[in-house]
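Below, in structure tokens: the form predicted on its own, a single chain.
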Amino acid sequence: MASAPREQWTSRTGFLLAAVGSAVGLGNMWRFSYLTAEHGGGAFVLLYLALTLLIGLPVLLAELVLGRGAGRSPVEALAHYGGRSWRPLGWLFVAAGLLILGYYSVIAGWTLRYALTAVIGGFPEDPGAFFGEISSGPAALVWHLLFMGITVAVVAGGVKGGIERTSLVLMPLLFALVIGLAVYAAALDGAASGYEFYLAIDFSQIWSFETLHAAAGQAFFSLSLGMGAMLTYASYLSRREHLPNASLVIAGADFAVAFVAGLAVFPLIFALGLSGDVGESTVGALFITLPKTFAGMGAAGRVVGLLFFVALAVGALTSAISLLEVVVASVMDGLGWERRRAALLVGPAIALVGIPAALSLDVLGTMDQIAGNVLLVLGGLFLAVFVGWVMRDPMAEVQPGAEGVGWFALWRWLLRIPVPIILVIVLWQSLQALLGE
């Protein structure tokens, strides 16, 4: 029985928007804002940009090369180029995507709940107490399951009818919302203080291992690297796609959304004199301080807050779609299942994985530490080694559609030497932090 032909993107724009949607998500507005607050403002932003260029772009291009060349999901793509002994790396990607989606869906559920709150009655006067009520327990579980249901429905619709169609609508909406919020925030009294906090560079923080670790982890988490999402999306590409240009567009858009989101978040917080609350916890800036800001702005705050949490929910959905697609595509390739069956069985299984995170913030934090700071970095490290040292001729695989590009030798050198060294350091720091906690 012949297998069905592999699905394809119908346009380059569709692929790029879907790939950017995978990269742009809660990591750009949730993770980026609190890590910037905790690690020296502009120092963290500068180091994050440098590491995105130094390690994020090379690993991103490596994933695109593997996916397009093999035309398969992570497990089979690694086996295609490295033999069966490299299949475990593909399974590491699948495990990372599965674990991240499990708790990511819980956080995404919070964004839906906050958006509904803005519509129904406005933001509460005590956002800390409100967050405590909805962030764990039965309420968090219901919204987690609802968000997972939406994600499954999109992925079950296929590459063209589900993922690409959704991305063509949601990504332009997200860009418009984030830019609009930044423009609004710029007009607020006190915005200058927010910009100063956000953009002022404390150079002593740049040389901190903690800042390096946080920036590298953010680069990987935000770009959806080390989990096979970009590899899987690239497997639906034609051989003539210009992969270096695609990687630059994806990384550039990802950084731009995070940076512009910061131009909205920090002026909003400082305009209401709530800067002391911004670094209280990993969720403080986004789910406690900002709702407090919106509540203090009256009717305008209700509208701005609604738009902000809608933007968060949109970004969360496009990223969650790519995470689920990694697992679904792997099941389809490995077991020969058709898409709808794979999505309807894999989705609920991942929802079950997320239940402990929905019931406990401590569990959610631990899952984030393991997946975001260990598994992703480990996956990226092995991927760099594979393409840099093991893969027979990666330059021949990257060149179709990009003939004439002269820096592919630099790309492979980065994968061979600097990227593994940096990722080993980051991985060591992550393991020490995890074991210490």
Contents of the next structure:
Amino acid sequence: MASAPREQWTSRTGFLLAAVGSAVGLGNMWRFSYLTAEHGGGAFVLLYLALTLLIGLPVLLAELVLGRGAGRSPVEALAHYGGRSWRPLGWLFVAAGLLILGYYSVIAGWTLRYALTAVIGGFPEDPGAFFGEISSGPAALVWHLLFMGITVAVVAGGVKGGIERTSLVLMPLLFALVIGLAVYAAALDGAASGYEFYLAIDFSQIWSFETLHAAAGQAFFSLSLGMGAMLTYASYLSRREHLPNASLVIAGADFAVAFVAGLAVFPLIFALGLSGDVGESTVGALFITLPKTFAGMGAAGRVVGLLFFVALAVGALTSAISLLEVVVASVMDGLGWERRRAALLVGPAIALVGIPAALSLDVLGTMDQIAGNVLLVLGGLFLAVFVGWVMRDPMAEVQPGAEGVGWFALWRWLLRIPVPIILVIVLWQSLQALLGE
Ligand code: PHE
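Next block, the form predicted together with ligand PHE, ref. the form predicted on its own:
Once more the chain from above appears, this time first in line as the rest of the complex follows.
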């Protein structure tokens, strides 16, 4: 079976940028803004931050520990520490990867299409109609396939030559774009009302189960947790890496980008008085209101809009790479296939999974609900139980590179009790919401 020695990241920065690249994506800009709009602004942001710390960080560290400790892809890593009966959980991760990348790539395709529109004809007068035309059907399909092609090309290039190199170039660009957009938005007339909506906290909204499960699902989705992406990336790490610090950097950067993206999105939307439109379409919010804003801003709007959609596309690509890598690494480990062959076969399979999402917005929305609020939460629940209760000595695996850290006992306790309890409640809520629809 697998013969070549396992690849490793060339540098700590390379790993961190790749992991942050996985975390930062459509989740931070598209999903975060529409959920914030839907759940009352500041209250959602606060709850999301709290859950990132309380359940996101411990599960993130659990994935890093499992991946580095076993040095394998998810299926084999779980079998390594828990025995063969845990293998199906690994395959659940792979299935989640297939499903998520399928529709994720369709949305990423929209961002490419919008970037091109900014360059060629400028943003349309009626973005609602435009979005309707390009979001599903043949147009969506073509861009979805194009995006999958790019993703496959990067992953086929390997951990160092493909994933790490791409992240080193693209992530700094993305940070610069998002910060630049936020600074620009701050100068707009009417920005203040955007900030107010985004940052003022209406505490009555926090105590709703609906907000809770949306925020928890978002914490998992945004940190790429619950399906083995972080686990897989950590499997290419050496034992010198300080995993607790890495988890803090990844979670910190992920929240920061979402937060700064919100500082750009909400003033832009409110500056032109389009806030009423945001609630109308959930998945489409960003793709309808923002182009409307850009169209109303003349030539500047084309430049700003182009930069905005380029940032989205860049974020989407580095995240899509990690989704594909989970499946590719599993196929390589499980079947002994060589990387290129695995990538070239898995890529088209995922492209097929995405076709229904490219043909119907409703299907896409449902796939997103199932993936984000059910599969990832379920995966996270199992991971917490696995590292908290099943794995014999997680402390011994987190120690190397992080000797002397004092709060591992707290970490394990969180994984054992609070995290599973919260996740069971969230899962129950999500399932009810999904079945109720
Ligand atoms: N975290 C990515 C984003 O925010 C999405 C993702 C989810 C990537 C799960 C990998 C695994 O866009």
